[in-house]
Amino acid sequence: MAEPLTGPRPRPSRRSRRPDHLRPLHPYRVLLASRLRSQLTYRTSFATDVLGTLVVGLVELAEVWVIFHNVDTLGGLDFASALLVFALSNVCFAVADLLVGHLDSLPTYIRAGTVDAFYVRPLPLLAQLVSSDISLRRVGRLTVALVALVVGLATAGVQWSVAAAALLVLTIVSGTAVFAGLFTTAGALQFFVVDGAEVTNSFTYGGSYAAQQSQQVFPDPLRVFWTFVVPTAFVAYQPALTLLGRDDGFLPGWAGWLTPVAALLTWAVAATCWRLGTRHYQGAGG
């Protein structure tokens, strides 16, 4: 009787032989999907929080729609361009509020012992604060802004290329990595200011509310410090003109390509911050 063939017997891949605890990702997805569950267990009060935000995103969308309703440009920019800068500027503040936007609830950590409780878990403090929570009910206020990028892309006069799509996708990438660093520095200033929240806002915030608007509406002393400061200027409005294949006469109009290296820059800063601000930190003497 002739022996049924049989092929080798296929070898178990290193990563399925790995217990998922070893895995080094695996614990902040365990904690992400925790957090996702949370919160759409109550979906009233999910779908409630989702309507706020996108009511929020309408309302600034109206802004610019009121502006333009007066007058036909400003700050160089009429409305179809004005509104892919303020799209672009939207969608990365959204992403990167969705990711790490939760990092400005620190104050509260460091006043009610919390970030203790961090420190003893063999884990590096900052991915257990960035993934202890995402806040899904922010999806509302990107969902406008990515209507509003598919009609600003539609109507500026865009000359697509491949160039043109490879800098959107770096602007949106880049521009959220700004952002987060923001927001990562403005985390790190708390262990310094515990009650400093409303001055670091103004940065992050404050940041976002100067992405969205054309840079030519400032005087030249707040161009610069939202250009080389702050750089949320390389979020939105450099890329919106490299787009439209124009400049301003303050920077050269490939300045838009710049924004990796605003956000590699705005990182650069974070993390010396939040290296400074952990090793400042004393515990909450509880």
Second form
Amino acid sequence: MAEPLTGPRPRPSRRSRRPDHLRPLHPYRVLLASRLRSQLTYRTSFATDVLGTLVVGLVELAEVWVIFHNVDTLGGLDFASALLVFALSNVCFAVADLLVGHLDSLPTYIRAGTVDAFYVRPLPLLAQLVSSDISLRRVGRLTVALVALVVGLATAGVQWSVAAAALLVLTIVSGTAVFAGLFTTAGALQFFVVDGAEVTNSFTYGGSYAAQQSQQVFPDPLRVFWTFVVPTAFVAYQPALTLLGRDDGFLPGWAGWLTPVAALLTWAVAATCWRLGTRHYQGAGG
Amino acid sequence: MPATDERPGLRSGVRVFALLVAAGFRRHSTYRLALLAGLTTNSVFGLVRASILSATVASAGAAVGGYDTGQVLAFVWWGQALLGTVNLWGFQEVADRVRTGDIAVDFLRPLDPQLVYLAGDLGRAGINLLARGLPVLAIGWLLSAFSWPPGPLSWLLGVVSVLVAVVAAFAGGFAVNLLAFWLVEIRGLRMLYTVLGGFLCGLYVPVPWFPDWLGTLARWSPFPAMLQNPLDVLTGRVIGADAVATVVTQLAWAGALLALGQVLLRRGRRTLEVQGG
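Can you now output the form predicted together with its partner chain? The one shown was the form predicted alone.
Full assembly next; the chain just shown is listed first.
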């Protein structure tokens, strides 16, 4: 029901009296809150979904575990160090997936023509899309990754110091940014290849899979690719080496501090692609 | 067609089945860009997986679980090539038709619904094998020379094994879809089936690498019949009589899953209540 046109208007609360231009984040907060509420409404369905992503995380972990059931070291790492690499990468991926993973569904919006609705609203397209959904169900996978991270950090022989703690925090933040940048780039490319959405999976999900590994398993050309083209080597492996006070002769030991640089470069590419993509979009007509 | 009999005879039944396979083939060949995209993704994942699994064998310094380097590379690339062919991700179409009541239309058709969907899936498998599987295999072979099947018998059994794997994976997915007769929402269940099934069928690491208890669990599940078994035959991990036994096991699982689908279909048909007028 619309509010009555006459009669006393409800007194505005102190908060809402602030002019709109001082509350630029307000629309996003409202959008997000409504999204989160809607996900939590159907409790059984939500619980099943969380359980689902929890199992996905466990199965990914099981892969590492099964391999180390057969060998003691893989790519120069023992199980504890490999667990650290796996966990760092997975924490970053799970957070990025939670925040912007739903950009994956952009081809569906494009095909259905619903992207047009986002274009006409007076907010940036990317910000609207990102805040249009936060996939809370993905906390299942994040939980597995966090537990693995604690175990990895405790057992791999990290030489703790203020610098090490700072590196850990810096890595998780920038590593998440790297994956978020890859998701955004992938989303931007959907404007060009609507039916070929899966092609971008090769560097989003493929990149995440590569990031979980000791980079020493890769032959040189592939290693160069995952380090300098799609820089997922900096998400987990290089920082882990730095945390453990080691280097493998491919990059110097301090290379683990370069994750923010990788994040910045990824975001430069993502921003360019996003701009090109949104300008390329011609609308669905009608 | 002369209407000599009310029911479709065996010959016309086979003809309809073949037509449906061809239709499935054509339907899925429309999405050329999607096929190309799938090919790219399968190849990139193949490269990463080949690196990890061959590094494992190198680290062990000997064959792991019966796989030497050439065989583990064959395991990865045949596996990547069969990913689009064998439908391990399952499907939602039948569950949606159950929920909306459209399945009632399928029951009215002269051919059994399970056969109709199986035919469509075989067509889908065919185009995916040709347009996606074979190129992935070629790319894999150019990048890392893996071992080919060790003899004509392995090739022959390999082809049969892939076909049975397609049927088994379809039958499993179909049975899961039919649970929609009793459950309103099967999304979570499908996800669990896909993730656990993917692991137990050898999609991530070969089943012979599993610790004993997990290996036993996998072998008592239908999932290895959907991927691990054809890979066993094609990589030459099992040969001769063992390979024949592998395919027979697969046939048993495929048969069991198809039978389960028939039971669910019949029970579900009695439960089904379609609203409308």
